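There is one chain below, alone, in structure tokens, taken in the form predicted alone.
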Amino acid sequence: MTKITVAKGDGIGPEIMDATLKIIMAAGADISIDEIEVGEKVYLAGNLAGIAKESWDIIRRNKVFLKAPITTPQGGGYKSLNVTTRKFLGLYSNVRPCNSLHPFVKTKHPQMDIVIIRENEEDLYAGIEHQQTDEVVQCLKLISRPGCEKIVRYAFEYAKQYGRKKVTCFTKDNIMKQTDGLFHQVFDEIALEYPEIENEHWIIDIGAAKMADTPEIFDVIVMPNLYGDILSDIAAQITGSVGLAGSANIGEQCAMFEAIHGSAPRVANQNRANPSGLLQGAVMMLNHIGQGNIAEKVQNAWLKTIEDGIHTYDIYKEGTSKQKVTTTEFADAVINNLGQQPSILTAVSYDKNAALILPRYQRKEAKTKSLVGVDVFVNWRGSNPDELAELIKQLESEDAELTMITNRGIKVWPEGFEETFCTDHWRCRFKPLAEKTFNHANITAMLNEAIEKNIDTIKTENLYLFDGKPGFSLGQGQ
């Protein structure tokens, strides 16, 4: 027997959780439950995280967490419990199957059957933001080699276990050559270890357009965090309804399973909500804990129920649906279909499925790291880059010179265009003179000189070579 942690959440959460648990227990799930309180009540009691320390202890002890949707109060500094849970527990992989249920749920894409695997811990979701000038704020996009390797390897292992034929990578590495470039590079490296699985890479914009138009050409898609968050909701919606999709969040030690939709407070306590999204999460949970036979029984019964036209209000359609049912009636219908299979929709077989156990990341040998310059960011309210260059040249020394100024990434000095609009946020790049060495003392001297000259420095970014290759981008137009 596997002990799991359950949170019934807010809004429609308690209703759909009760329905989900009723179904999987009727199917023979060999589990016991520790229930915890998370979400709105905990937030409003003064806990900005929405979860008590004792609840964390229970989740960490049981390792498996089935969570209904929660409500995060607006304002007041309340933090998203979903994001917090994923990061605290190291749930690096978000898995979202998106399958068409045509012709029983309306969709323009009857052949759609894709799985989106989204990196879950880093990228812009690190949430590191700063206002640096009156006119400019920044958000740091953090992509790590360990993060890339773990999510890409998970995607290929998932494809291997579930009999998928192709893994596609989406990035924007034609623009973000360092961050998205690393993700693409790691994808290409790991793909070589799985010659039996087709692999391909798409730039995210055209890839997203193709997914929205002809999703049947894709199978498993792996992406950095932000792209995956957006495209997984789009994919779920174009299959027929976001309300039908479940989500798995997988880490090296713990896992969380949920519906991808929200708590829908306007429908709460009316016995109307569709429990399918959370049920799909529970099916993934059963596979994860090695109860694939139960997961298969539940999934096929659910497909049979959808096929029978027994639908809740959100997917009910005259002419296609046969009976509009409540939450509890839908659960009872699925239970009545346990042991049966759909006749038109494709039945599933999970007999070989279990938790994916991936090797822990092994840190690579350190590269040779050489400091070869610095970008000094300054707050300056002028508009003529030539004037700024004359001011910043005062920071030059016998070892280093100003080589470039950019504004919002575009080169404005030397040889900038007068048409380029500039804000009050400027990047000034210094490189060593020929035959000169450059070190941290040079940077300190520049910053001290900036104080003397009343130049408002915001931050610096060191410029490194790693094994002789630049670890920094050129200015746009350089």
Ligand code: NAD
Contents of the next structure:
Amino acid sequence: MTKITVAKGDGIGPEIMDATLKIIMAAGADISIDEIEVGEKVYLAGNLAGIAKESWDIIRRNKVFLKAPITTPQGGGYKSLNVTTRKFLGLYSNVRPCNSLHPFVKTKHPQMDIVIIRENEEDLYAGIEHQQTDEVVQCLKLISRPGCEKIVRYAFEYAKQYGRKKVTCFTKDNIMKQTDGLFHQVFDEIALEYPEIENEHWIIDIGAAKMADTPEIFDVIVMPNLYGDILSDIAAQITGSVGLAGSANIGEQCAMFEAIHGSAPRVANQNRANPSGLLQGAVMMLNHIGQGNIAEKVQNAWLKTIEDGIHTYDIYKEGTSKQKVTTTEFADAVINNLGQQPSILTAVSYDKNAALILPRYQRKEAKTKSLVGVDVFVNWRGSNPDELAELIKQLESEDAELTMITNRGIKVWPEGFEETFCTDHWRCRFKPLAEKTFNHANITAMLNEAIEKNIDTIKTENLYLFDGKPGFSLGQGQ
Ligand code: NAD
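The form predicted together with this ligand, contrasted with the form predicted alone above:
Full complex below, order starting with the chain above.
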């Protein structure tokens, strides 16, 4: 017997959780339940995180968490419980299968059967943001090698376990050569370990367009956090309804399973909501805890129910659907179908499934890191880059010289275009003169000089070579 933590959430949460638990228990799930309270009530009682400390203890002890959607109150500094849970518990992998249920649920993509695997902890979601000048704010995009290795390996292992043929990677590494470039590079490295699985990389823009237009050409798709957030909602929506998709958030020790939709407050307490999304989350949970036979029984009964035309209001369609049912009636219909298989939709077989056990990340040998310059960012309200260059050249020394100024990444000095629009946020790149070495003391000297000369420095970024390879981008137009 596996003990799991359950939170019934807000809005339609309690209704769809009751329906989901009733179905999986009827199918013979060998679980016991610790229930915790999270969400709106907890937030409104003054807990900005939406969860009490004792509840964390229970989640961490049980390691498996089935969570209904919650309502995050607007304003007031309430933190998203989903984001906090993923990060605190190290749930690095978000898995979202999106398949169409044609001809029983209306979709433009009858052949669609994809799984989106989204990195869940890094990227712009680190939430490190700063206002630096009147005109410019920044958000740091952090991508790590362990983060990339873990998610890419997860995608290939998932493909292997579920008999999938191809893993596709989406990034924008033609622009973000360091961050997305690392993700792509790690994808290429790890793909070599799985010769039996096809692999390919697409630039995210055209990849996303293709996914929305011809999703049948994709199988498993792995991508960094922000792209995955957006594309997994699109993918779920174009299968027919966001109300039908579930997701798994997997970490090395804990896992959380949920529906992808929210708490739908407008349909709450009416016994109308579709419990399918949460049920799909529960099916993934059963696979994860090694009860693949129960997961399979539930999934096939659910497919049969959809195929029988027994539909909740959100997918009900005159002509295709046979019976419009309530949440509880839908659950009972699935229970009635336990032990049966769909005849038109493809039945699933999960006999070998269990939690994926991945090797732990091994830290690589440190590379040789050498400092070869610095970018000094300054706040300056002028408009002519040549004037700024004159000002900044005062920071030059016998060791280092100003080599470039960019504004929002585009080179404006030397030889900029007067058409280029400039803000009050400038990056001034210093490199050592020939035969000179460069060290941290040069940078602090430069910053001290800037104070003397009334130059408003915002921050610096060191320029390094790693094993002789540049760890920084060139200026656009350089
Ligand atoms: P939502 O997903 O709750 O609803 C979007 C639309 O889909 C609504 O028309 C709703 O009626 C419908 N819908 C959603 N699930 C359905 C279901 N199971 N059956 C039938 N219809 C369904 O999104 P929203 O309205 O933007 O957000 C409502 C609340 O949910 C907000 O407080 C938001 O913060 C929260 N939310 C929570 C989660 C989560 O806990 N994982 C995720 C997203 C949104």
